[in-house]
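First comes one chain, alone, set out as structure tokens in the form predicted alone.
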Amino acid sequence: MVEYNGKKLTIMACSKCNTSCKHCYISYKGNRTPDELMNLVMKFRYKYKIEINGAEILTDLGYIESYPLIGQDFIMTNGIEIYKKPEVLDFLISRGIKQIFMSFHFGIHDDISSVEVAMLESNIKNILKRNLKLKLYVTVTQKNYQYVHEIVEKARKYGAVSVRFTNFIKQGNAIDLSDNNILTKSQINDFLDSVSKERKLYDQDVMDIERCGSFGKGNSSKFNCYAINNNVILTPDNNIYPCLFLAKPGYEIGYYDGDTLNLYNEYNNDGNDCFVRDYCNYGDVKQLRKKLEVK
């Protein structure tokens, strides 16, 4: 047993959500109370860089009270609660939130998401009206990977200042979707080349184009996966996982005992590529922990 000594800790506040999307990769269960979340934040905020995530964080506004303690000025949300009560945005602003991240899966949205486009468009208007920054998350599959330029242009027209592309990972609800959604390694390289070209068209402060590490290294010499070495996931049941995509019973690498973040073994991720993509989409995920254990 060794203590986790990386730089970052991602705390998942809850597994509850107010919808169920076909592509959702969330696989853990359980919900913390707002007080439990705050106690964790207070305990670890000087030891690790903490980030708070959902599943859907706005199912309990009490969670937001912990955000100012770590200086987190953004939330990730499906936007349903904002659509029901736009005044939620005013509450978020009062707690230091400056950025709203929502999913808008251009080209495939209606195929995988339970959140209607009209609902998102209404939210976007209310978000921009309050001078909040908008980032749109886009899942990439074989159906839309060739349309990077078109997606960025649509995001700009909506008023987004950032787009983050996320690879389709066959985990959680997404296990039930067709393998035809999975990008081949050749398609990933083509996609990443398109992202690189698109970045050259915009100043970063005008349109920040990001891509999730789940695409892997591709042709990038700067790629580095931080999972395990410098970021772990703590779920509401106090289990520790190597990555959010693998926060699933059976893939625990440690646990929180009320005092310390304990890892069962020494683990090392060489960071050269996305091990989650390789195992979930292309390989045998059962061999994952064995591969990461330090010999």
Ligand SMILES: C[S@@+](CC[C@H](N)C(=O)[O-])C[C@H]1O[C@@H](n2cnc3c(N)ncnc32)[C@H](O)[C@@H]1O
Contents of the next structure:
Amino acid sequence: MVEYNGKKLTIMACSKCNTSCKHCYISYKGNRTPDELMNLVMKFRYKYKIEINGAEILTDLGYIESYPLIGQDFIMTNGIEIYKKPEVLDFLISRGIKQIFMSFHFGIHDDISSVEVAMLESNIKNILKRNLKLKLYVTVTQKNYQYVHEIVEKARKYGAVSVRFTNFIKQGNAIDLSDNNILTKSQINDFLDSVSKERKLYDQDVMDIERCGSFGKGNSSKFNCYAINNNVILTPDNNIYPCLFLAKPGYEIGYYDGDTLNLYNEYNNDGNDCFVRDYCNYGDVKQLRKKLEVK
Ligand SMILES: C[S@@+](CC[C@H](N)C(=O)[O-])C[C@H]1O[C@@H](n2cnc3c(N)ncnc32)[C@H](O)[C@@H]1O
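Following the display of the form predicted alone, present the structure of the form predicted in complex with the named molecule.
And the full complex, kicking off with our chain again.
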């Protein structure tokens, strides 16, 4: 057993959500109370860079009380609670939130999300009216990967200052969806080329185009997967996992004992590529084992 000594700790506050997306990867169960979340944050805020997330964090506004303690000025949401009660945004602002990250899956939204586009559009008006920054999260499948330029243009027209693309990962509910959603390695390379081209069109402060590590290394010389070495996921049942996409019973790499974050072993992630993508999407068990084997 070794203490986790990496830089970042991602705390998943809850598994509860106000909807069920067909592609949702969330595979852990349980919910912390807001007080439990706050205690954890107080305990670890000087030791790790903490990020709070959840299946849908706005299902309990009590969670937001912990955000100012770590200076987390963003929330990630499907937008349903904001649509129901736009005043939620004023509460978030009062707790230091400056950026709203909202899922908007251009080209495939209605295929996978149960949040209507009209709701998102109404939210966007309310978000921008309050001078909050808007980042749109876009899941990428075979159906929309060729439309990077169109997606970024559309996001900009909506008033977003950032777009973050996430590779479709076959995990959770997504296991039941067609494998035709999964990008091949060559499609990923095309997609990443389009991202590089698109980035050249904008100053980063006008439009910041991010792509999740779940696409893997591609042609990038700078790629580094932080899983285990510098980021671990803590779920409400106090288990520790290597990555959000692998936060699922059976993939534990450690646990929180009420005092310390313990890892079962010193693991061997060289950070060279995304092992979760290779395991979930291409069935590469060997790669996963290699990264999780003891040093
Ligand atoms: C799990 S959600 C949690 C936050 C919030 N409830 C939301 O819907 O934005 C985080 C992001 O992961 C994306 N996502 C969920 N399942 C995915 C999967 N299987 N592959 C890729 N992205 C996925 C969602 O669309 C969303 O943008």
